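In structure tokens, the next block holds one chain alone, the form predicted alone.
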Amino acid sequence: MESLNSRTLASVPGTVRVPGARPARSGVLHIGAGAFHRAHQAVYTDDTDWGITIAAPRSREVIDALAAQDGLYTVATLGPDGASVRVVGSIVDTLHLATETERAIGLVAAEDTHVVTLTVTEKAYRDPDGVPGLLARGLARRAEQSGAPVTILCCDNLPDNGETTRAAVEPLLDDRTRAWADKHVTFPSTMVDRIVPASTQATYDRAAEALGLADAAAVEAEPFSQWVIEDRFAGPRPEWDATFTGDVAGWERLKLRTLNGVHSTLAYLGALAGVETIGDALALPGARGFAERLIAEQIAPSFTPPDGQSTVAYGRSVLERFANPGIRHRCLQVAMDGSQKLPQRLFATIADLTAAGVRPELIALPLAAWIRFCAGRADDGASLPLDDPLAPVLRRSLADAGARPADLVDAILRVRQVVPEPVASNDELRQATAAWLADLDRHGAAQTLESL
């Protein structure tokens, strides 16, 4: 089978949406070549006259596939009633950071790069020798050369992600560059939302069936998509069909605590119960009822949502999205990097509940599920992978703690890289988590949920 590319695009059936005239150059440099960017920001950009240079920090697999296809790839939108497929043409160039570092620095510095967007996962912002260091070197060169303004736009699931990015980059700047950046570089915050499972052979087979062509960079996603952006750009930007606002914080909390928090909760409980996907976990007896109570009784009281938004109503819509049979988001994929995700998705909620005097009774169950997941065994005894940058720390802490649930909880609450004060010293949380952990040990996740 021939591959999708500029030459074969004309043969794509009329049932598939294809791009019109493609931009000759890119005004956006995007760092992070994962499926989420290709199903989210690249689709928004495809509806404008801007182009993207996409940079992969490590693996070449995706960008090599894109390069061979002239940047073209498909996004399949999977709903309860089937799939619709479109070809996206906004990616006009590719870059491999590990082997083309100098070129990457040059693109950050280039006067015609107006926006640098990022989807590099939460852990990347803690490595000064990685992406933050690359951005700092590029900004230093930009200050020396054109001095043109540029916007750094984080699209990762972090609270106040613009400020997080600025705080990671600014200390790496020399005094002269920092003074210039204060006036010519902005770091707006964003909230991104779309469920994008990892591509599988079924993804590639679906693309081939729709196109009559092979697509080695195909992705799939749910119908829902949202992008909320702080309207604070240093220079030009694409006319994205996004929500531009002066305050992203409420939207961030609504999504991180409700969607992402419940996503992680179902991932750990589902993995323990031995089910494959988030939808399967939500279908466990008692799981939906627990999720609804968790949203209404623990997540909603922890923050004030944006004007006109209801956390409970938003939570119901989230659960319907999780139940979409077309989206098979694997529990083990969502469960990755818990030490980096849970401070925003779980512990921030617990901290605000503590401040409000609300007992963290229900929200202690996802914490207990994560602790049991970190121990590495599902309820049927099957091995569970702990794909986490702090895996050695977590596993060692649990191994040294012994077998008593209360001691295991204490061991994890003492991991200061993950659990902040006052969460770590919350006696009510400690007691509730130990009780849930004992239930999980004794009955397993499925029976614990069913008993609720």
Second form
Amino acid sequence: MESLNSRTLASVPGTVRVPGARPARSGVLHIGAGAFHRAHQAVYTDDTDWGITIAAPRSREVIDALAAQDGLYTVATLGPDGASVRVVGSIVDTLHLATETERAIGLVAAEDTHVVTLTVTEKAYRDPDGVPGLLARGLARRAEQSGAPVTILCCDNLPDNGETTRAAVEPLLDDRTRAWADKHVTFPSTMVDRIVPASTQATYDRAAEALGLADAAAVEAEPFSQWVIEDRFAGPRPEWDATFTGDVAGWERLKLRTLNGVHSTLAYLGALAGVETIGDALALPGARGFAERLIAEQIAPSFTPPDGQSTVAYGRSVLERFANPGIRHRCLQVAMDGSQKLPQRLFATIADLTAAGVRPELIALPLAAWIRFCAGRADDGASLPLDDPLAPVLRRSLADAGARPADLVDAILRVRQVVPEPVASNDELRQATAAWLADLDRHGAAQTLESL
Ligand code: CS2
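Got the form predicted alone; any chance of the form predicted in complex with D-mannonic acid too?
Now the complete complex, all chains and molecules, led by this one.
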């Protein structure tokens, strides 16, 4: 089968939406070549006349596939009643950070790069030798050359993600660059949302069937998509069809605590119960009822949602999205990097909840499920992978703690890189988590949910 590219695009059937004239220049440098970017920011940009240069930090696989296809790829939108497929044309160039560092620095510095967007996962912001270091070197050159303003836009699921990015980059700047950056570089916060499972053979097969062409960069996603951006750009930006606001903090909290918090909850409970996807986990008897109570009784009282939003109503729509049978989002994908995700998904909720005087009873169950997941065995004894930058620390803490649930809970709550004070020393939380962990040990996740 021939591949999708600028020449073969003309043969794509009329049922598939294809891009019109391709943007001549990029203007946006994007770092992180995962499926999420291709199904989210790149789609928003496809509806403007801007283009993107996409940079992959390590693996070349995606950018090589994109380069061979002249940047073209398909996004399949999977609803409960079938798929619609679209070819996206906003990616106009590719870059490999690991081998083209000089070119990458040059692009961060280039006067006609106006926005640098990032999807590099939560853990990347802690690595000064990685993306933050590259941004710092690019900004130093930019300050020296044109001095043109630039916006750095974090699209990762972190709280105050603009400020988190600034805090990762700024200490790496020399004094002169820092003084310049204070005036000419902004780091707006964003809330990004679309469920985009990792592509599988089924994704490539579906694209091939719709296009009559092979597409090695195809992705698939749910119909829902949302992008809330703090309106604080240093220079020009694409006319994205996003929500621009003065303050994204409320949206970030709503999304991280409700969608991502419940996502992680279902991922750990589902993995322990031996089911494959988030949808399967939600379908376990008792799971939906538990998720609804978790949202109403523990997540909602922990923060104030943005004006006009109700956390309970938002949560209900999130559960509908999780139940979409078109989407097969694996529990193990969401379970990855728990140590980097749970601070904003669970521990921030617990901290605010207890400050508001509410007992962290139900929310201790996902914490117990994560602890059991870290120990590496599903309820049927099958081994579970711990794909997490802190895996050695977590595993060693658990191994040294012995077998008593209370000791295991204490061992994990003591991992200060993950669990902040005062959550770590919250007695109610420790007791509730140990009790849930004992239930999970004795009855397994499925039974524990069912008996709620
Ligand atoms: C998920 C997110 O993998 C995960 O941890 O919770 O990727 C989630 O699908 C997105 O944030 C949805 O916008």
